[in-house]
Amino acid sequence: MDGWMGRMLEVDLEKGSFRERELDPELLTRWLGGRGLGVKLLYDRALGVEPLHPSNPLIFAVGPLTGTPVPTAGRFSLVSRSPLTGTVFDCNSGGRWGVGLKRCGLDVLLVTGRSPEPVYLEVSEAGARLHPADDLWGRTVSEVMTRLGAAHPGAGVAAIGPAGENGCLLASIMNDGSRALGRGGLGAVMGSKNLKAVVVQGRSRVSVSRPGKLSFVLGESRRWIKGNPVTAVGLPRFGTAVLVNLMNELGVFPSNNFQHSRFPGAESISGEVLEERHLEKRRACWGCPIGCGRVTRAGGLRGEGPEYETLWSLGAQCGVDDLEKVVLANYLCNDLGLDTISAGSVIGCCMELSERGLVEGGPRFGDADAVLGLLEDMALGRGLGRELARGSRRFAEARGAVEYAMQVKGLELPAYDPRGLQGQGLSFATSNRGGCHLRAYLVGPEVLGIPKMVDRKSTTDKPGLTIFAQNLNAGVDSLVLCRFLQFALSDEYFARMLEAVTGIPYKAMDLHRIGERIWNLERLYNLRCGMDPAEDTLPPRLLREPVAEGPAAGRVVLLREMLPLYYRARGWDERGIPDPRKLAALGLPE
């Protein structure tokens, strides 16, 4: 099939066995790849399996556009059940690792079992091999990248650091230097399998059905990307850090564990100051014309980032305005294999509990050195860090103060105060993987005016808008492409690219339909794993404590107004359960 390789490799680490099998063409055309295909395989094979059980699979999946000339088509997805949230979970990452997997002639790499000893997995067109990894165990991500990069020149490497080995539920998987499968603790799933790294290298070509048509669409697309101020100027010059000052001015840049919606030190940790003091050069993922990556220097070290979310989590969330310390904390997270959003957020939660007298001798807001120390302690499972490594919900529950954990379904919220963004609040509450900004990203229309500006204080239009974005984004995640393309390109362009590559007449509405199918299957997975629909909510602070000052003053999230309308528009009942007729229409099991 044009676009797809049509093959999946299954690896059982316990048996040390490998099995290649063909993928059903109907499975591919209905679920595309990446997130959609991964969720379908997880539902069919491991529904209800505990996250750290050997049978919980790690499903690495690429999409039909991966490895083609489509911009940003070097990404890949990883799907599993999260040990942090207990929900279905997918991450996707850039770099070049995804292209490496596809050029091995594979759409999916599915890993189960637990190796009796530490190993790393090598995948190529010739097959797969397991190598002993005793000498890599305990090493940082950068050390592993250096060693495996030398042993396998030109290969893509995805690896965990000490955090994943030690079962930290905030552990990430890093690839190609500092790219990250960051959220949900999937690094702990990899660590539980005694799998230190996965190396991919191949040369297979990806066939394109209509090269001339694809070339024409890409020509148009590149003109839109170059003509859009976000993709042509903002992201290339400042990276995602360009958002810091903007969000702070709008009163939606939370600080001190969301006690405030603005941060007095925002200017000190902004993208503009990062560029002036620490930026060395830009870096782009494979096939990306935008180049939002930042290579930086700080404290005599060199690394990548920090991104907007990290400047917030290790800065404003912890009351820290020392930019150099924030950059160093970011480097440390990358090397230890820690999700920067959740790591910073749980420390901010701990700081508030300390100041409320619930953590004896704990850290206080503004203590940058305490942040650096706690990051190491979380990754290595030491002292207070051992408690924080279980995430903010578990940590605050243990202290009798779960209301101060700024999370949804166990996943720490990112850098937007939804009290000033009603649609973003609804999208946080209804996200299948927990408190995630990317499932819908209503910041686009509510702040950036993309595709058009809407009233961020309004609630009446937000249920429909949230569903539209959630469905479309699930489709784009299954192609697998970078979200930043959506600043410049409409759903029509994605459908035209998919049609040109596969030769199948996909339309824009097909992407929405596929996305809706994925969203509902994720919902079913969560419900059948025991999730209570009452978890479609927000921390009490965001529902009951109005913003004290600034542009969002006096506001809370009006979730009670929006959620019933959201359920109804989804075709779910008043409890948030999908209606059998909706499931049948989507071809899903009742």
Contents of the next structure:
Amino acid sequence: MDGWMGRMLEVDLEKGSFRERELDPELLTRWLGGRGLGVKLLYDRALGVEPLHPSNPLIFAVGPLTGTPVPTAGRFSLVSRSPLTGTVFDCNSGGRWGVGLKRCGLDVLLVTGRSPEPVYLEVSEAGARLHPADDLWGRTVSEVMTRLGAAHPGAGVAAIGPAGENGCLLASIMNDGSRALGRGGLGAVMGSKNLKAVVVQGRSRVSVSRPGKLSFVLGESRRWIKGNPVTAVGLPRFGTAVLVNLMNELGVFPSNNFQHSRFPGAESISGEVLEERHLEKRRACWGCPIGCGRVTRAGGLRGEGPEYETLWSLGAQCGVDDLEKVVLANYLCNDLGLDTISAGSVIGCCMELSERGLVEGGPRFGDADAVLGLLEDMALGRGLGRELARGSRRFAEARGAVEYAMQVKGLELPAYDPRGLQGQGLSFATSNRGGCHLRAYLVGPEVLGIPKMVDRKSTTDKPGLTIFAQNLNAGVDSLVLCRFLQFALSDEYFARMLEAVTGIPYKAMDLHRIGERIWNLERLYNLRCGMDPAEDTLPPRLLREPVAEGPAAGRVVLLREMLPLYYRARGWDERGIPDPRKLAALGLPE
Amino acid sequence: MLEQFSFFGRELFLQGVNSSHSGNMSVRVGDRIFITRRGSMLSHLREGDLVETGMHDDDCHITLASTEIKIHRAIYRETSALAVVHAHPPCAIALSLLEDEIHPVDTEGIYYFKAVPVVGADLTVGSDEVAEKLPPLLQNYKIVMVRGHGSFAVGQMLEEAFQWTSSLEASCRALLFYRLLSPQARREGESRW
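How about the form predicted together with its partner chain, since we already have the form predicted alone?
Let us now look at the entire complex, which starts with that chain.
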């Protein structure tokens, strides 16, 4: 098949066995790859399996466009059940690891079992091998990257740090040095399998059905990318940090655990200041013309980041306005293998509980050194850090104050105060993987005016917009492309690229339809794993405590207005359960 | 300042030289530019639809600014203009597809413009090519057409740039009517085209 390699490699770490399978072409055309294919395989093979049980698979998947000249087509997805949220979970990451996997002639790498000893997995076109990793266990991500980079020159390396090894539920998996499969604690799943790293290297070519047509579409796409101020100037020049000042001005930049919707120190941790003081150079993922990655220097160290979310979580969320410390905290997270969003957020939660007298001797807002210390403690499972490593919901619950955990379904909320962004609020509440901004990413229409500016305070148009974006993004995550490409390109372009690569006449609506199928299957997975639909909500603070000052003053998220319409428009009943007719229409099991 | 932008934005729409969400305007204040937000409705500008950014340097607001910010900056860099109005006047656009220079036939048009240059570009929106070609022309002309796309007019204030935009469209409308009504002129025009 053009676009797909048509093969999957299954690895059982317990037995040390490998099995290669042909993938059913219908499975690929209906689920595309990445997130969609991964969710389908997870549902079929491991429905209800506990996240840290050896049978819970790690499903690495690329898409039909991966490795082609399509912009940002170097990405890959990882799907599993999250130990942090208990929900189906997918992350995707840039870099070049995904291209490496595809060039091994694979669409999917599925890893199950628990190795008796620490190992790392090497995959190539010739097959796969497990190598002992005793000497890598306990090492930081950068040490592992250096060693495995030397042992396998030119290969892609995805690895966990101490956080993943120690079962920290906020553990990430890092690849290509500083790219992260950040959220949901999938690093802990990898650690529970005694799998330190996965190395990929291959040379297989990806066949394209209609190279001439693809070349034409790509020519047009590049012009749009080059002509759009977000993809041509904002992101390349400042990285995602470009959002700090904007969000703060709009009064949707939360600080001190969402107690405020603006941060007085925002300017000092902004993209402009980051560029001025710390930026060494830009960095782009494989095949990306945007280049939002930052190589920075701070405190005598050199590393990547921070992203907007990280500037917020390790900065404003903890009341910290010392940019150098925030950059260093980012480096530390990357090295320990910690999700920066959740790590900073849980510390912010702890700071509020400390100030409320619920954590004795705990950290206070603004204490940057405490942040650095707690990050290490979380990853290494020490002291207060051991409690924080379980995520903010469990941490605050144990202190009898779950309402101060700023999370949805157990996943810490990112850097947008939804009281000033009603659509973002609905999308947080209904996200299948918990408090995630990227499922619908209504920052486009609500903040940046892409494709059109909508009234961020309005609720009437948001259920439809949220569903549209959730479906489309599920489709794009299955291709697997970067979310930022959508600032410049519409769904038509993605469909034209897909058609040119595969030779199958996909239209834009097909992408939405596939996305809707994926969204509903994720929903089914969660419900059948025992998730209560009542979890489609937000922390009480965002529903009941109006913003005190600024452009969003007096507002709360009007979820009660939006959620019933969202359910109805999804074809779900009033409790949020998919209607059998909707499932049948999507070709899903009842 | 928003009030001024709103007034002329609404006038541009009412005169039919912009559709609901098209066109953009800016003014230069020292090293800062105030420009309409990308995709904003010029006829109903609201708070947040006016974006302030650097004349030379980008800042975070660049992500919100009109896609044509590059052209506006290039014009400010190379001309003495303090205001730029970009519109999509339909009659002028139609003529721009056929001519390299538009020569008005009405008295006011002849008095104001004499000739309006038309430049072509491979990519007409937010492109380097347009940013390169337009400013030298705007050193000598009040208004220039980008073929098939629209007009860029300059002035010391928004009203002035607005006036050239409005006048050009009126002159082009008169020119089109003239050609429609006069077979002789049409024939001459055809041979010229």
